[in-house]
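The chain below stands alone, shown as structure tokens; this is the form predicted alone.
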Amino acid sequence: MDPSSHRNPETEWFQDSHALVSLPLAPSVRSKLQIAGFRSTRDFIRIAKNSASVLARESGLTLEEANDALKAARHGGEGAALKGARSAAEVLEDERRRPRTVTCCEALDDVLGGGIGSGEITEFCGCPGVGKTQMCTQVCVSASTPEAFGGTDGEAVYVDTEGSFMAERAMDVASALVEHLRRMEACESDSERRTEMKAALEGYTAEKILSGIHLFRCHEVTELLAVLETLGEFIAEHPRVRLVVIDSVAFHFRQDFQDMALRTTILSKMTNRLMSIATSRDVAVVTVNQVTVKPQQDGPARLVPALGESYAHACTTRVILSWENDERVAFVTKSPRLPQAKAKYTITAGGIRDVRRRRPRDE
């Protein structure tokens, strides 16, 4: 009899294994699956036994995503780009599902499309003064936030290279985000999203928030290279991490070159790997930005972001912080989700703030 005639149907589709890079999985999918030890499509049923629901429980994958993820390995690498294609409207359902990092500043967030988004890279670039720092600890402290309340109800990563991170003002940013979040809840009218939200708040305290925020210090360039290097693994030791902050870029990149070419291959591949982070964790990732003086042959020189043209490419949105009739305004002046927009801010001792203007007294 012919051996082949005892194939059996369920599993004859691993005959011909494929290597997990080569199938249309999301890398964020295909990350988990790594961790977990899959290398090929005969894990699928070596460990999973061809089961959705102990993939999931092995790669810590959701239901739905080991569902994709069996579907893809079923299609094999040969075809697998065509055979594993999205429509637009999931793409799109994807990005509104997103969790997004909150400013504080309503203005702010509603111009970058409700916060800052997780899967891509937001640079904020700006003068010294303009509050670049402030941004950045007002969103490392608000990527805390209870999902009852709408956050992320995660962590930070801060990579300080100017040695500008103040724990003392991120404890003030952390009280102010805790009080605002039981007045939130003293307000709230519907009882059952009260108590959710009380729940919430349960050991929600400053330190706590504290806690969350992972800070990497970096004298020199080869150490923000290493951090960035070993970045990966540690957000996979510490899954609740939501936000990577790099504050700044600009800083080792401006003084430690003499040599221009390596430079720019050296801050390529560092933004690469900054986004590469992105994707595959599923994380924000915010970077700062210093401004340099460009002359200008027909007109006064004028400010413009640092690094130069090509590094204007490796973020996804880039907001630049100014000042406008003495009030601190941040520009989206690129995204290719977000139209050029402008919001108005103010830094209080609590943080990130909308402006509020007073009422004119009755005469």
Given for the second form:
Amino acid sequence: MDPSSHRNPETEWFQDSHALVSLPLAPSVRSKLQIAGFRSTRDFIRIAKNSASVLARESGLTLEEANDALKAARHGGEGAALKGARSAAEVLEDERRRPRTVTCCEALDDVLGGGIGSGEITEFCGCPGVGKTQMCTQVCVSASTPEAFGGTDGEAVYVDTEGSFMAERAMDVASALVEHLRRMEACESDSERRTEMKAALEGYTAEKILSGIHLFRCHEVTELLAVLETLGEFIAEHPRVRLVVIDSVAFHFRQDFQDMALRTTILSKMTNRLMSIATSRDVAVVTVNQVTVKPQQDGPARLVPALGESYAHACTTRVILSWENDERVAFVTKSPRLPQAKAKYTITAGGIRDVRRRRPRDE
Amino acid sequence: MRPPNATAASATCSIARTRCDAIDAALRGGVRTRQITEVCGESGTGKTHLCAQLALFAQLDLGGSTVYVHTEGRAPTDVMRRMTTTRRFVEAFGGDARARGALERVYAVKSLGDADGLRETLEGVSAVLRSPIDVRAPVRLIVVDSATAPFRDADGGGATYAARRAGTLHKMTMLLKEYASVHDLAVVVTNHVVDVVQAGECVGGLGRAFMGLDTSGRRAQPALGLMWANCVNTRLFLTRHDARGRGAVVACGGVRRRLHVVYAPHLREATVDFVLSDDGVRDAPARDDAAGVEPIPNL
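Okay, that was the form predicted alone. Show me the form predicted in complex with its partner chain next.
What follows is the entire complex, opening with the chain shown before.
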């Protein structure tokens, strides 16, 4: 039979009756209902006639509790928790379709699964001078790569809490990227793709890349929170934004708080906010964290990311940047889809690049 | 409320040249505004000379005055006065009187002994920033020489002291960074060094920036630790290398002085030589014994 033909929307909710025990109710409320003889959501309409006051009188609940119980009975039957759910196959398809922002170091992009993903938070942590700000500058510039070159063709938001963002450095990196894409275009053999690339590079200059990086300078934690609060709105006004960088989260949070419990609360609020921006606007979020020295019971002290254990859950992917035998190494320590892996990278005049094996004649 | 925002294309900073060509080349022109530049090195490497020189020359490049906060001994007024009488400065400022006048636009501030005293002093500086003493010359450079001394309390020690110190350092940094970006001024801070006791036993992964550098025949690293290292944007390290045989140290010829760019968001690592004389920090003359130059200490 066709169930939709004779359904009354008013009574629709109880047609598939659910057992009382399956409803999300407080134990005290549930036991009162059970004592009063309610067994399923159907009983609610039969006995209480869908009225909160009758239900309250019958079961000895307060009016408020009765109202909540009725609400739970309505939604419990419909599977409200599953609303908007998608199958894993759909999610996978979506993930594959999304372009990723490259770091311009192929080895690092590989261990990141093709670059920085959108809809998630990627954290870079490391000691001063290892290249955190360079990495941020690089991805902000890379985010502008035209679609013809497999990029996201977007703008970026750079939230600078340390005053380390240098426009002149961004200019270096942007100029190098423009030059690189020009060379790619010149080397393309497929004439159709080449025309496409040529068109994409029309008017694509370092200045244009820089005008697509929106800077917010935050001097204290309140300003940082205020910026994050309005960021969703800002991105709505600038729909081309594909990437948000916070450089760094640690600077203010490490010292501004005397009360550690308060810090944890605000920090988790902030990460929730970032996560919701990442998912609802489908942008990539990159955060920067500092490292701190942790003494070990056995053996020498170790470098660990700052801001503690609970913050470690905040990011989707965590990349630790460090030094190994005079070379810079990125170590993916946490990722929902990739194995732990290492990649060497270097910082050149033009930004983040692969470590080139030295050719014999250079030596 | 809409937070202030700009695009990277419009975010520019000004540059104060040191007018020592080798150093300016390593710094891509000079010291940037909107940043904290740290100059560290053992005593006698030329930190104060470099600061004094910047305090004067910055007036020409940035068109303002300088606040010089000194925390140890006397302000280097003698050094500055001597500098302003030299040909180099007279020529740069365009006349005797103008060079002397530059001294009047360096406001020397003495800070009380401890860390809280320094913080209070820096908080007090905001009044001068908002309403400059000379309206034609707003403050464009703040020098803190040194940041280390107030934090080297002999009675300090232990974890609580370290935590409190980190907090005060952070507050000081925030204040300086806010001044730097709101008033578009340069901040130069000097720092002492500490000996690296167990080289090679340092925490893995920190890299060569924290291995320390050779100076006066031993290995040293900047004082105030990792927390402070996170606070500065640009770190410069001055080292000195005495010629073998103390007797050979004549004027400046016997000491090799070097400036190392340890890290900076806009600079590559670099090492350059310089000399110190009455007219300040300048390029090392082309050496006759160039063939016999010792290998550059690592970095």
